[in-house]
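We begin with a single chain expressed as structure tokens, specifically the form predicted on its own.
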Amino acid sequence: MAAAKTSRASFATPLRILTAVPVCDGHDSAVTTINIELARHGLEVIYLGYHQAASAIVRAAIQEDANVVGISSYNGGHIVFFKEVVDQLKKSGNGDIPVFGGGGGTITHGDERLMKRQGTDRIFFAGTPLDDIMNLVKRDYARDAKPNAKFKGDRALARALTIAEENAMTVGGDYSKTSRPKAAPTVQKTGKAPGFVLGVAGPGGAGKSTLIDELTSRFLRSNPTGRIAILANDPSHPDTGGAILGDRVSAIYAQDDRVFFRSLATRGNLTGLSASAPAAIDILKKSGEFDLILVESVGVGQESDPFGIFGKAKKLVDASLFVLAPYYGGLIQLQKIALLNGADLVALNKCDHPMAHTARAEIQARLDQNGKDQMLYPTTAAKHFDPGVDHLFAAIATLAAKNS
């Protein structure tokens, strides 16, 4: 693992649009079909969901650094949301993320013509052909992501990330390479040790998203002043480059000013997670911001070590936590998963399901063979207030504690 492979000999840098449908919408089947034709056309959607208040877009997209946003309204009241979330932008010194959107019939011309006054760049309407609205996307709002003084707060740790991501791309993917980003802007230090880096990993449907946000929650009760930083990484789609970031879905505690979420694509990257991984984490220690990194993998496989816990290449994370669900097929299954035979934590997700009690058996005999006194942390993370999940966050804080 000491050179990462690619999928793609290179990725063209994407355009990242954050996608989001307002307070008091209630659907998204419009944007979903938008979000997918996007990545179709090699842009990476990063979807943060419907009944989205306006300051959750503005957090949104300054974390992620987004080209441009994107909003879905049915509801009737773009006039006044379009304005608030061009205004908060503006406000927090980043009204050069410019805002477009659509809404079908409910959005009339004369409405386009107030809404352009008060800063909304672009209304596609009902009827617009689909290629049209990619092509004008794709042509309009492509930018350079170059160091920027004026960059304060998240926004600045934010492009150093982004310049990261672009770096990493020039490199084919070697960790070695993008350990250390070339032209990185400068991001304020606090002067605070580096947080705790904790890394997540498991097949696809185990629950790591929501997992994570309840964890999130455990973080912001317990820690009345500290931040904590969420890398989430999501697979880009092989033939276009395009990607759907979709893990803020899930981050319902992401919208608290404590909490820094960035998504991340692989853009071409098998190893589970963005080549500028390696990279993004040491931004995020050497800022000094964070008590706690969590680092989120795509759904990995059975010979998967994401995070490098098998001493193959640079370790990436203080510990790593191994997320499954109770079907994962059988004992045989259990029997080929590496992470079983490294992890620091395993939690048994979703376990309100019938075949839980089983699974939780299963598992942990084969965490015993191991012989290396791993404990198994059952959890149920759709369920606010789990006491699973407060067990299995007791012992993260008892990591984190070890490793100060």
Contents of the next structure:
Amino acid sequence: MAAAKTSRASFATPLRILTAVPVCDGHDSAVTTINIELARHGLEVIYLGYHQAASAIVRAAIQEDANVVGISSYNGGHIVFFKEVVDQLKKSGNGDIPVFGGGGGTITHGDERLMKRQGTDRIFFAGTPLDDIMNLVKRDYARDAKPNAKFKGDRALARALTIAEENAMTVGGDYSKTSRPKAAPTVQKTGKAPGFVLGVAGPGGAGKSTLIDELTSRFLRSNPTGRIAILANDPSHPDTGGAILGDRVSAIYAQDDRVFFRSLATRGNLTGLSASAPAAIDILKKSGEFDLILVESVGVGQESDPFGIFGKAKKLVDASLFVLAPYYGGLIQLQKIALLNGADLVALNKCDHPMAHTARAEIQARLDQNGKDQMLYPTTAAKHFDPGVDHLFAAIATLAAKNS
Amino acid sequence: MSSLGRIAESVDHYNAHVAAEVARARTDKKFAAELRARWAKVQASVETTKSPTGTALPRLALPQTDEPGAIAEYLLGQGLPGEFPYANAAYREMYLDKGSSGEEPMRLFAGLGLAEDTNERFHYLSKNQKSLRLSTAFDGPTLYGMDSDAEGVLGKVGEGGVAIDTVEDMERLFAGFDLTRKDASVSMTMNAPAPVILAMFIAAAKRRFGADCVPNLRGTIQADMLKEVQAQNEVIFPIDASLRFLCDMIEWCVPNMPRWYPVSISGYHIAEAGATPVQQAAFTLSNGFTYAELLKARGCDVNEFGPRFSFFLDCGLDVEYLVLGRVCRSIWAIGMKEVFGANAKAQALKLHTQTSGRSLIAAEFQNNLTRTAVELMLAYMNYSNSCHSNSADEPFTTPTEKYALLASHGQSIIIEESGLFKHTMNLFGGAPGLLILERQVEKAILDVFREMDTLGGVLAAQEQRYQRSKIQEAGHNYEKQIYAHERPIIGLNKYISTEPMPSVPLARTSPKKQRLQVTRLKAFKKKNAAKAPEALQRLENVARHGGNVFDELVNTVEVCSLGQITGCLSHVVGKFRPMV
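Having gone through the form predicted on its own, I am curious about the other one (the form predicted in complex with its partner chain); can you provide its structure?
Expanding to the full complex; the earlier chain stays at the top.
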């Protein structure tokens, strides 16, 4: 891939922008258009969604180590809301992350003056050509992500991940060859266990993100003090280098300080994970912050092995979960999926689908052929409190306990 | 095949049937004679009137023909106003100036600040109305079922609509209005927490007018959860639970509130979010048919719930809006009749139209008066049963009094001042251009139905985010057309004025008022602290065991706030997981 093979000198790291719509506001038409345009211009857009509290925006900006936060507000209250976001960023020691916004005609020039005094960086008004917006964002919010000793907690961790992403790019996407041009800061807590790493893979549309979010809710309920990390890998656009990283939108349980959620664009790496994933996992483990680390691959095909399960090198994860939906295309297709031979756990999601009954029998037979100790869990992650997800979570917890 | 496929088929069959009947009228002498006899009767029944300048006019404009084929085409293809398939209108007479009888179609949407502020605006707007037609906009926290004292929402309290937390706010909202009047009607733009808000409305009315007032209450609550999932994004509970609570409310309203429309199937927000006129119509109608299916599956009678559906469309400046209401009425009528076996009352689509908010811009905002006037004209040409006209200052503020009044006068100028609608019904129907457009738009809507049918129907398509993708794609195209100057917008990308924007007064809610709302809410919670837990427990039990939640909500709202109630229900059914 062009992006991965180009040296850092000629290929700038994509700018990472977090976009969101404020609490009690569902107007996402403008932000959707802006997201598409930003990605088309080569930016990585982490979209948080509509109806987002200031605290949720701040949490996401920190964990994603966003260059900048863009807020699209259309139903009033923007003066108070933008100030709240800016103040919370400052108060948490992350005042270096600028905030800009837009609201068609709802934000007046008078409001803009006040909002700027209160720390908002810029307001875009109706009629500003999209290209102008893109150029200003690219010009003003690019930055060099250096280690920063002042960063604390999740931001320090997030910055370490950003640097890992950049390092991975400098060596053509092959992390094993990384010369560590900038050493990723370790955020190590001594004496803490590294946490259990579960890789989650499966074809696009199988419901991986929803299932991961439901597993997150089980984790939060069963473990009253621990933390969980999620590394959500999503593809970059092969031509523009941009990406819309939208997994946070549907991750309703990730809105909790005990959840560390990081979106990673693959930046041209075709293994199913960002080239930085090995380093990123390492950083998360070494931090000692997390009891459970979930690594979600991009949608994968028949021969993929994002977690290095079949290779001779050390596996990236402690265990892996393969997720698929009942409409995989019949028995012959099922035979071809390599990960069904290697995954420790298999979830047949969307079990409310009419084909689920047949699928379950076929997959069970497929796993029986392997003669390994693989377990199949029928789940319906979209259903609230699905007992299938409970069983799957219990199985993960058992594996984690064995591992430690 | 999902019912959508069958509906598309039934419209095709009906069109073929009309064509066959037209041919038969031209060959079958007996049939021709019957048609001529009926036509003569219709013509004889039309009253006449005179314009102020002395021109004699019929009260209803009919095609000037006695050719049996043309008669059949009109009577079967379009239908007389108030007759199947209702292309011309849902009722035989609309908009005509006939003295004091009849209600004006004007219904103005208002909501700002606290309940007493909106109440004051309601009194101001309705002072010249013959009938009492109120329409309520709620603020963000209320729309999302949150209390005004929830973390981080204070700045949103009373912004863009009225803040309602409790039954006491609801009492203040309608103070001084006799809601039991025969010509009173109250509309509420409220969706995810609609059952809670309607229960508060009922409770507030009972407190003022006595327990037996409920059957007299008249109005509409939007409660259209499908369009929320597809476009407007105000969803609290998972889709299944949202639909269940909605159906609970409709089931309760059908026998207990015979004058209430418990759902307003809305395309407005779909169009505002970006949809083309055809997509707006296709998604709105298909959502309506889905509600009919859901209620039928619960054992409800289509002839009882069908007449209680109302519809709400956006009207912008795109050419398709010339015919959108007409086409929607006939597709709805044919589908309800042929696929759902509904009777006449359940076939007639009752339409509220709002002019397009998206078409208004902040630059040179007085131009918005003209935009809105043109859109209103289109809305009336489609015989909307009620209309809201947007205020010219809407792109930057909750409407101020001045522009809200101008918007309402815009309607009066078209309906009362101009001679375009008050003398003769349907002066514009039947023009060749309209007929061409109608056929095109109808075909395009049915194509969308067929596409959704292949995806498994509305709910399956929604799960695959089909509607959302289409709406977002269309919205993105619209923006690109503006920036590429392919879609001229005067003052924005064409004839751009260099004058700075005039400073205009803004209707904003002061922090003092926002704090007052919180103080009131806390007082309410304190007063009911002993009773609330038990009421919530009862509600939880009903929700958990599959009972009719609305039945219990009517009691719960007496002592619990909106946020307490949605929190309790969320505890049972979970939270909505948003879609990108």
